[in-house]
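Here we start with a single chain on its own, the form predicted alone, put down as structure tokens.
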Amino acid sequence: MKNRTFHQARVSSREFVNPGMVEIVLEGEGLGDYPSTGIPDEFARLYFPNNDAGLIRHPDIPVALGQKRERSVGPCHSEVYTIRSFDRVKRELVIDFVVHKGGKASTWAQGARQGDPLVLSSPHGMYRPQTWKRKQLFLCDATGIPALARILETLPSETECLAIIEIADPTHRYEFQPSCRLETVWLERSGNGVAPGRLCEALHSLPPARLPDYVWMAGEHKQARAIRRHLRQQWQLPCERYAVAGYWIEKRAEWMAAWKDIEPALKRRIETSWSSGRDREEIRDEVDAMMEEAGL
């Protein structure tokens, strides 16, 4: 494939890590020059086979993969996922998928077979603690566990880490292999689309003695927004001391319908903010306020 924004791979193996997560190992010549960032929470956009044709077609890919000549194939489904690990020598890349009902990517992963094709974009990452490494706080739901696992494996042994993780079921606990000093708090039957999230509550309850040098959070977007606001306004952390990402949207179909129906003037204000060229964190403050104004 000439456009190296995309990288072809195929399923090598599938294994359930626990009842709530399935691990897919990918292999292929297309991973030989995969431009991994080395950032432990790096993520990439995955392009899945078209359900009707079993092929992968995206507007930026001129020919449906797996065919010698172009044919009429509808657009494929795509989603962003964390890269659990990457081995350039073996040309192997691992991605863990949360098991849940109704998700196209999760359904694909649960039924993936050896040889099934997949296409990946080039990756990006956000975890950059710089010099604030001694005490770190991690907050996430099940979607953030793969990234957290990789981060914990890269930290110096003297780093003190507190990880607060909400999972849908006690059987979904994950066996971390940290290289650092780790304390884990599991919030069971919490968040993850099965119950109200409790990460914000857990953050607010931390005593001053537990305040970290760096905070990393990944999970549902409304919880991410509230946690970021707390870090900026209550803790007054500078942006280089935290990284917060909304990995998914609860009741996404309803959210998308609400976004479609908001006032055009508000949409223009949001778009104008993002294109203003100002400080990105100040823009996020402004956009978050406008999104909450719209009930999103």
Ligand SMILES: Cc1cc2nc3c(=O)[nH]c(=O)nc-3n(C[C@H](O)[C@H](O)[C@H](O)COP(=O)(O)OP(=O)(O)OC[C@H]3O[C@@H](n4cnc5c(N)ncnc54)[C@H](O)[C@@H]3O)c2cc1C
The other form holds:
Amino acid sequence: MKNRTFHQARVSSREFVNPGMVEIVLEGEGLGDYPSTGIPDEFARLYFPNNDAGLIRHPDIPVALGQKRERSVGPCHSEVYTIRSFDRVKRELVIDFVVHKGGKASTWAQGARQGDPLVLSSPHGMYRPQTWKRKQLFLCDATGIPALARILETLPSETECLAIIEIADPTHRYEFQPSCRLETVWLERSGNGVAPGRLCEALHSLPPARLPDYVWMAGEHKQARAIRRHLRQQWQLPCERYAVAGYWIEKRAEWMAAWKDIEPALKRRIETSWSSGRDREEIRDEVDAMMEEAGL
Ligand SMILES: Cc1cc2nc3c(=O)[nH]c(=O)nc-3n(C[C@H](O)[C@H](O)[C@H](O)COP(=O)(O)OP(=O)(O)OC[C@H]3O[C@@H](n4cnc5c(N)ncnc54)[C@H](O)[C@@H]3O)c2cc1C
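Moving from the form predicted alone to the form predicted in complex with the named molecule:
Complete assembly follows, chain above in first position.
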């Protein structure tokens, strides 16, 4: 069945890039018209098979990837992942999953077998440097490595890049194939749910001469918030010169429980702020402050 928004795929192969990352190659007819944006950090929502039924349920895919009808399939897990690469001719799409404890998506990837089904949403990207391309700074933890790797493969040779990357273990270093000039700083046994993150500290210690034209950051959401604040308040960067995203939430279950329990009045203020239609970055400043007030 053809679907404009969601794309059906199957696992073609699984390979460990290193002990901290597993690479899944997906294939299938449903990828023939996959609307890749070409933005190198593009990401999609992945819908994983329901553990009980082995099928995927989604409102826009009425017949699941098997014999049974959708109404017989319970809810399925979904998460957002980066499209590491996409080959339209081969109808092949690659996703790199970080290995971490307790994650349904991560566990699925580690055990994925040829033929296992997966559904993807259409992708979006956020990395869009405009004219300030010469010196770029990248900060991320392991979840940002797939996007960073793809970005570095697209940049012109004269671009000077500094990438500061925190990883759980020295064996999780990644072999980039940059088309630009690249200096890499690895922060080992740092962040990634195994230790306090050190990306903010690394950012604060950069000498003024290293100030970049464009900054891209991806990682745990509290670090992302602190880094974004530093870029806006200390470095006074306009929003066209940075892209910062919280890719995951540490101790997510506790965080969700705390979010559920926050004062209804504060929740209303947050929701009102998001729907106010004002400048998005100003809203984000306001919401970040309110979330911090709530300890989230
Ligand atoms: C735009 C975007 C792009 C992303 N791209 C990638 C990508 O290419 N590769 C990738 O691996 N991830 C990527 N992520 C992050 C990924 O979506 C999250 O890590 C997600 O929570 C993993 O889902 P899960 O089902 O494995 O774990 P969950 O069920 O969400 O979480 C289970 C437990 O694991 C913890 N946890 C979640 N993620 C991590 C982690 N990375 N390290 C340590 N502990 C963790 C949670 O706090 C929770 O306690 C991206 C996220 C976004 C928003």
